[in-house]
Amino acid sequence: MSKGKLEKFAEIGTFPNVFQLPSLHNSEDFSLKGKWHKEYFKNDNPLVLELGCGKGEYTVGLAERFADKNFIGVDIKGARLWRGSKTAFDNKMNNVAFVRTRIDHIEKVFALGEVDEIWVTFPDPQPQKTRERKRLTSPVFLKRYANILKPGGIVNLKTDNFPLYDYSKEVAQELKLELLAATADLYKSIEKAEVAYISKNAELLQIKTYYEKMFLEQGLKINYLSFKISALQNG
């Protein structure tokens, strides 16, 4: 019998690789802010975030392939984080951690220039116009990312939702961000070697989460967008 949500939620409280910070809005900054390298990972390796990480499959998949980098998955749903955090804990993966908090509190968890790269994988597209500010690639969120990313830091988006991909691309162009790659059909681009940046990073781009596999089985195309955040940092 599989574990229920309450059991999972209780178990992640025992994992040393999970930090539960559900409400930071009116509180002080998290104690590891600016100290992730020194006090948690105990190395100077690049720090990569997966925002809205769900079960943490992408976070773990990246960490398995890149032992020379540190990875942190962020999500507000504790029961979702259980799978990734348990896998990392059971396999003694010292380059993985998870934070349970809202993405809009991200600047209380990470310091200026502390992060090297950000992944946003299959986020809620928030299709209603009135919820545009809640899209994880809206200008509001991109400015938050610019504050925690190192100069020239990279943001990656993988989504099955073409309107979100199209919106995100338009936002990046309006903000004059440097596009590294943009494709409405990732796996076709990989197969045909259409984009140099995608070909170079094909291994990490082909990590598939449970939901991505489900989307592909339904015949949906996977959209991918990657850009540097420099213009927001220089402004």
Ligand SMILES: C[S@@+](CC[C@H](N)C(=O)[O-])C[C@H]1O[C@@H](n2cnc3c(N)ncnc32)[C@H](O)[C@@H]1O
Second form
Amino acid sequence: MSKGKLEKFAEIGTFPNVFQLPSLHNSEDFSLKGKWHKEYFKNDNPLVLELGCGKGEYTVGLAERFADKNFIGVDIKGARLWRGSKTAFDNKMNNVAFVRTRIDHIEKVFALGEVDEIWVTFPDPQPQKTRERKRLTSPVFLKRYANILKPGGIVNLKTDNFPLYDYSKEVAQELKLELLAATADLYKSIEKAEVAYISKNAELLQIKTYYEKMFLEQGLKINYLSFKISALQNG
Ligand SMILES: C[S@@+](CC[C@H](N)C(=O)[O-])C[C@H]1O[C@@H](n2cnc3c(N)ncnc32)[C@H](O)[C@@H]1O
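Output the form predicted in complex with this ligand next; the form predicted alone has already been displayed.
Once more the chain from above appears, this time first in line as the rest of the complex follows.
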């Protein structure tokens, strides 16, 4: 029988690769901020985040393919994080960790320049105009990312939701961020080799999260956007 939410919650408390920081808004910076490389991973390899990682398929999938990079999945839902953290723990993957917190407080977990790349995988689209600030690709969140990424760090978005893709692309353009790739149909772009950046990264772009598999079964197209954050870091 599969484990219930409470059991999963209890179990992640015992995993050394999970850091639970649900109330960061009331507290000081997390103790590993600025020290992830030295004190946790014990190497200088690039650090890649998956924000709103859910069960962490991208985090684990990337970590399996890139032993020379470190990966951290971030989500507020502990029972979901259990899946990825258990796989990483059982497989002794020492380049993976998970943080349970709200992404709103990400600057308390990572220092400026500590992160090389960010993936935002199938975020809640927050379609109501009044909830724009909650979108993980709104200017509010992009400024937070600019405060933890290295100069020229990259943000990737994968979504089934065309309006969110379109909105994110517009925000990136308004903020003068350098677009690396933009497609409203990722798998067609891969098949037709339409965009050089996508062809170059085709293998990792085809890692599928839990939500992506669901959306593909429903026949939905996958949108992908990638841009550099530099313009937000230069002033
Ligand atoms: C639609 S699910 C996608 C999960 C996973 N990326 C996937 O593709 O299967 C969105 C996830 O983002 C998380 N999330 C949304 N807003 C968040 C926030 N502000 N802080 C932390 N997690 C958040 C939710 O808990 C949820 O697990």
